[in-house]
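Here's a solo chain for you in structure tokens, the form predicted on its own.
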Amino acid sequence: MVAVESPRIRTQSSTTTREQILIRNPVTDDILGHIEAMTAEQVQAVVARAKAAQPAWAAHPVKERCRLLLKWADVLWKHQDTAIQRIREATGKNAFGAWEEVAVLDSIANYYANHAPQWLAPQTRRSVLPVKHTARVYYKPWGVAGFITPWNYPLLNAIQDMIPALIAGNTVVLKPSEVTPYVASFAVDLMHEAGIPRDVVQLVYGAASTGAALVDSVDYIAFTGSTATGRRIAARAAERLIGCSLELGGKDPLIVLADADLDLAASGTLVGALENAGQVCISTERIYVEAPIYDAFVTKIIDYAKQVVVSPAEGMEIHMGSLTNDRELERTEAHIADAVAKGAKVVYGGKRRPDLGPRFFEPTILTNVDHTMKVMTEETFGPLVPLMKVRDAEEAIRLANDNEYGLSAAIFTADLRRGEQLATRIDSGDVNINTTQWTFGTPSLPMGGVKNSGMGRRNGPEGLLRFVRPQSVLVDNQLMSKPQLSLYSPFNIRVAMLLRRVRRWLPMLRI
């Protein structure tokens, strides 16, 4: 699955010779191809570009500019089969997963485009002198929204945040991650297909430099990656002043209570913890079990390890696939040396498989872990399952916050209630009970981090009202007004007085 370099990618230069970056398929290693890292100045004269088409975007209509997204949303669909073959050669993930990234990105492109119109359109709020004021709020868009995004979803994270930031009136300059770039050149020429012009949405390539060159020349970044990264832009913004939303690290948690179902526990687990091989911000990578069932826990998710099929081949039928990077499967056993060396257990797996690929790992089971041990207390993104026994609920909510990272986390019970009021003691920013990971695939949710797993929030309202700026308008209609030199004239402060007594009793004049 070899694909051909897109011209687009190359930019030549007659008197420069910049950083060549080979991109490789990490199931077979075949290069597919190599992208030449974009100097500060280029990338400046694409942001250049970018705001000089923005106030043309911006003035078509919110229904226009949906209207476009969903026009495209559709091409993607209609061309599935090409990104999916182009997402599972840059990262080795199984057809599964990379469906999964084009049906969630539908998703979010139909939800904003439902909504977006209603939530952008200018609001009346009521103002202190209701007769003689009008109040409105504007939203305006920032104007350039940069993206820099990960090789994990190179389809899913390049594009989610675009989709709400096109709608809202900026335009985009996207920094996909150097391994996996030709995924996200494929979906912004669909964009340029469906008719979304192309100085609206761009691409610059490269590593950290062109980053940091991106981070200094756009109204507004959003970033996906680690947490020390990510503290290096949001620093960078600040002295700019410019906005930003960062989803960063996360090590989330799963607790099984005594009253959980054993199987659905066991095997929605595994859900969590080996989707992309654990290659996941949001993915399980420490569990809780009570005391009383952990024994049988343990059987349960051995057993259904056992049922996980790794391959590279094709078909719905594969479980997992390869890790993306050698660095990955490096820290994974690293952490796995780490556990057993403290006294943890392997009880399933734990080994490579380079029959099925240089970058393949098994699935594995620990047990016997605590929190002196990397595997539970740094993020691994690698397929292991660490599983720790707890006295109760409650242990399992202290140690679930005891940790550095708050993105998301999970809980399986059979008390439907009590998991609710268990989810809002965790500190994450979301929680599923029952399941894992759904969160991030509902786009009516809003997700993100807390503590070092970022700022910000992604789908939802909130995902789209990030890339505005309200602006307030008020309008004073002259009613009995005579020249004064203060803000309040006597009249007006009677008028004040009264409003305050009356607003008591009428909810429809409160502000």
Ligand code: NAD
Second form
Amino acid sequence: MVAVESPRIRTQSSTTTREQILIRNPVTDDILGHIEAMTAEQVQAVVARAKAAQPAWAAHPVKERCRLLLKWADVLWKHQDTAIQRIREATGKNAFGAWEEVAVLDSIANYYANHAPQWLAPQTRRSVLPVKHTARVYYKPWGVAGFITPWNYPLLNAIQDMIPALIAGNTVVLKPSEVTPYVASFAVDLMHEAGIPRDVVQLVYGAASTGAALVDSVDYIAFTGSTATGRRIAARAAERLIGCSLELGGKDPLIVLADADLDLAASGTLVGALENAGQVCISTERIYVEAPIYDAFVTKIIDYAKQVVVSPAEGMEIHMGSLTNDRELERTEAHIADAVAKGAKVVYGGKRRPDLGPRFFEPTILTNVDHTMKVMTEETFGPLVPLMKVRDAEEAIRLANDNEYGLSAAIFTADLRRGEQLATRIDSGDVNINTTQWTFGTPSLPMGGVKNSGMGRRNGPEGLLRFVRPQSVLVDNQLMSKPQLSLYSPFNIRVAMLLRRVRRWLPMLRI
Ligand code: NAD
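Got the form predicted on its own; could you also share the form predicted together with the ligand?
Below is the whole assembly, all chains and molecules, this chain first.
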């Protein structure tokens, strides 16, 4: 066992005893180091530095901020092997899953660098009194944006929303998960190496109390994590009247219609359910299969499950690695036990794999499931594939919507038009047709939840514009202006009445 303590992670020494958090490799149980939870005073000091640095950062042209973020993306790309190694030793995920974090982050940086200058440019809007009034909107950063992030995508989830926040002119303070802090510190070190000033991007370390102190200090809070924590953060943000966005949990449905290609649907279902061993907010967690193909689908998916390679080994051909925490392992087992007690059958897998590591679990397929079982109603965050037979598409849509969450969803069908029509009837932030999770991998598409899956959107123009406050400026050009004691002069009243009549017919004059 190698005990390596990263000097970057250690906080200043203090006479008071602070909470020590050990960081472990979930596959080997080696200790990677420890962090000391930062106090509220320390967090406030970090935020004060970020506040002081913000005006100078915002004074850079948007293109310059984009250039620095692109430079960082290039540095990260160059160091991707180290990034993958850090992610793997922190989470136990497979190499391909770790590479995906780097790849998606890279495309997000490129996307915003390409579009942000246009979206952040002042916009001229139509005015009620054309020519006399010029109306414009300016997009100004909030100030200091805080980020609180989870452990399951310790690089991607920690950094992805910081990119638009920084481009928009905010400075940033990130509190990564206490389970995986070294991955975030690695990425932030590379940002500094790429030329982004130190006080523009800073980290604070710790768990709940450090996160709460951050919410209490910043001008905007972007949270990714569980619904329970999200609620607490939203309540505090409401008290402080600061903006917040919440990317929370999910229980994503996948519907297989009778006309679907069974091979593509069965293998695609496993990809959606087993990515990162099921520890994904947009994991496929419940599958509804139309009755005519149900039996054939079960046979097919078991065939494909037998080909899934689960291993701690290096190599992009490994499909699934370890779970990260005991909590998820125990919840996975509890959901299986609850389902079996209520009549479900485990038709594939169902057991731990201690021969591979302490937190490995087999891809597990369950049949005979229904909505009385936790496995079909509560977020599992493990490699479970519960299959439920449904009469038809109508029943599938009804059951898909019968859940407290609404993050992502998927439909497999040969009829693409019908698939898209059905998609719009699912209460979720996004829907994939004949694939899973690609909505998230497409930076132009807004991503986020409805119901208990959160509020606000990341990615797309929406994911940038949440980090700015629009400021409207109206200029009276003083054409034919005379001193007057009301907002409308008699002349302007006549102009307004005339415009009201002609606007219906002259689109160029419409507001
Ligand atoms: P969590 O809510 O336990 O922790 C998330 C972060 O919040 C951590 O950094 C933690 O230290 C911090 N935190 C905990 N209590 C806090 C408090 N009272 N005040 C401020 N900060 C606090 O979640 P987790 O276990 O790290 O992550 C798993 C959850 O995250 C799952 O539910 C998953 O679905 C969700 N998730 C959602 C998305 C998304 O995009 N919607 C992405 C990844 C994960």
